[in-house]
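Here you get one chain, nothing else, as structure tokens; it is the form predicted on its own.
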Amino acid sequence: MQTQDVTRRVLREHFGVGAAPGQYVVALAGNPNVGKSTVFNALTGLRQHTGNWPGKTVDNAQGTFTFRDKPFLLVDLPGTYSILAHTVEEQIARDFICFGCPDVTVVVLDATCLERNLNLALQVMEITPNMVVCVNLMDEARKKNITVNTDLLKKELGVPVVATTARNGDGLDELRETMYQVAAGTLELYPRRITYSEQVENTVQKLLPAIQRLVGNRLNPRWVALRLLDGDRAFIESIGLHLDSQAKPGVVSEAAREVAI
């Protein structure tokens, strides 16, 4: 089965997301109260529906829009401060970005408190380079005399940064264009890589060959290695659940044993 077919099956069976062939899938992530739902509603209008994530009592909102004659499916992930999966909401967000393989992940930030919000953006960048940072609530920042240098932020992060005031529609055209370019692969992305201690980095390098055999090109091997070092056993189980059948349980166990040594 081709990788795209596998991804569509995972989206449908594990996340209840029925993406049509040729439709770009966009994940919308962000902390609570950053205006994420406003961005979602502004982009999708009335072309949306809600339900629950499969097996969960957490709301699942999906909507569609068309840009440059290309259909998009926007999935509004639960609001979270982290995706290290300490809560159900964090697990849903993490698993969707990891295993749902969205074409683009948009991380919405509050322009008035970037320092707190950027933690989530940096975590997402470790999973996928295909992301856009949406700095929302720019009107509130101006009221507080806060100036956000989006060009410098883009340079520091290595991914596109778009300033918006979603409630007024400001910046949404640029956001659509940027999402389109990232999904189509026409933008060069160089997400900043976080460097850890020498001991952690050396251990990651030792783990990478086994991780590569485990995940192939479906996940970022470095990020998986870091999660294994965290001792995240739930994530190990998620790998076997969500990835193609080629991810044999024995390989998962092999990687886990390497971590334990």
Contents of the next structure:
Amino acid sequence: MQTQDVTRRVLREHFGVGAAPGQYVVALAGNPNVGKSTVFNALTGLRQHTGNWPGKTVDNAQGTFTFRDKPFLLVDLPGTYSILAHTVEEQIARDFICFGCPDVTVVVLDATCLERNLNLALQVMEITPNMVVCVNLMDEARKKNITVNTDLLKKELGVPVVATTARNGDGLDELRETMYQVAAGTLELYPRRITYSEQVENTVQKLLPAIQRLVGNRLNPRWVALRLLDGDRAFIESIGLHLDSQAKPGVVSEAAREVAI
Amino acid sequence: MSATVKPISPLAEVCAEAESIRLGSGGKLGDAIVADIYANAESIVRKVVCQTSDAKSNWDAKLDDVLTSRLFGYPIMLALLGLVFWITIEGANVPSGMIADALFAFQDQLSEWFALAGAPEWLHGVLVLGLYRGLAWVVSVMLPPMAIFFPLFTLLEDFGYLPRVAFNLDHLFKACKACGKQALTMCMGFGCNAAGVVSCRIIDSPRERLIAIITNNFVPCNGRFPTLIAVATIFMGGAAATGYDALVASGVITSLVLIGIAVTFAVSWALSHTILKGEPSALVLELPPYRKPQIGAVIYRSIIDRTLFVLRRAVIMAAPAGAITWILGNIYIGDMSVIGHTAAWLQPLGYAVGLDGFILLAFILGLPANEIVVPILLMSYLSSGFMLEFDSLEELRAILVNNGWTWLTAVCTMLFCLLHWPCTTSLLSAYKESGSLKWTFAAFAIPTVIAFAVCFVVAQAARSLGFA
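Having looked at the form predicted on its own, could you now put up the form predicted together with the partner chain?
Whole complex next, starting from this chain.
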């Protein structure tokens, strides 16, 4: 339980998110204008609390709900197209998913422009396998004669996919159920690994051993390698900060290194 | 000791290794990573999404392929800009003359009434020759081009073309190490530089925001367009064979806007390589679907929000300015009016940059609002002797020529108008947005220095080469 204590402390201190013991923390990510707020409101109703991210001028909304007698804390991340951290919003979303260790990350996608939206889902998948893909705006897609095969999408991604029309409440029960199962760890997840071109893959392999020694099982070393190769200054700062604040004596144990995600 | 250092130093080591690989690849790795993610998304979508052809979105995509293509993107942008100016200039000629005829016929009527009422000569001078004539000039010269230009511009905006412009220009901004969103703040600046400066808030990086604030002035705003259009129409257009004059004038205006954009890039580049060093951040732009413009809304927005707004500002400022200019022009110290003295004092500096003392004085007095530069200039010319009855734009040309204007004066006036200091409203916005007197001063000083330098070079070059 010590690791949970650590992540709860990080959540409180770095993200201003005070989760009660035993409460599942759910992060809600998605592109702008995909109905993310509609999903958020539909799930939490009036049990909301809004403010700012600590030290930032970006809005932060948190809400709670109970499902199957389990308390959930839903954190609405800023709407972003990517989490490669080019803007403050992207950095907040990325840092929260990466270092806040939410129990579930729900990525809301727009069914009418899935290709662009899917990039975000793929990026999140590189950080954490504990995610649910929520394909929203299914009604609009139908209007535009777009059909999305969610079963096939689930197979392709290796994580649960739920089709919703949050405006009418369609699919929200299934979304809650899936979130619950992912949080409780009762679902088998085989997140798809992004296939990179040879050049990228080779350089990642070169860096991987050193990064595994460094981050252990706290972060996906492949993903860290990719960010370093991207020359992402903000990420290097964040990782320095969080590795430092999470560090305990005897930094990374031999065992932890073996179980790298 | 070791506990605090240990977790950091391996990180630094790995970072250094990654950095050397990254630089070794020529900085292409980051792009390759993103491209790979997109390729994955594309291959998944091809399997799971089925779209029965949708005529509308197909049409959108095809239009985007053309409007934002590497080959046609810039020529189309240029052509559209030129077309808008051509329609404006061609269309404004006739109503301009009609409005002027009506207003100046009324001036004679007014003069008669003043004479009938036995009003003193000075009152007639201040109110009719100063105030009313000033207003009449402003309305007849500025209203028709604005009433045509702004709806056309709003039409492009409503159609969804402006985001495509930002998309096209993005890589140029990136090359200058500035943010692509700057293109949007520039579009805003075409309306009003103060609004353009405020819109720089959309840029996240403080460095890039400052660059955008400082350079916003180089796109000509509402208040300066009428000046540019008037000078271009009567000077550049008149110089060409009849029939092509509107075409030449619109070409001149288009080139001026291009010069403004080129200066924007040059200054952005210079700033981001000297006092505002840094890497550019990425631009994420959602291209909205093309929409059929709502004609009613376009006309309402462009007439109410822009045309009448600018005209009101011009009238409010020009009316008292007209009266004051007339008074100053008719108070004599020795054998010259106050305006004459001031202009004479500014004459050497004005002449060096291809203008004259009166023009420079008008720009200085126009600091509160660029709209009043032409009115002040005309009034100071008119008050100092040349009393001309207004018949057509040709008369306006005569006024200027009688006061020693050549084509070089016209070119330098337009360049100076394009590049000179921002109006007080813009400066105030720059101060509020940057929160620093230093950067506000930079926003004033950089355009001023550039305007003087460019006009000086143009004037001296033209004179020494014997063109003027």
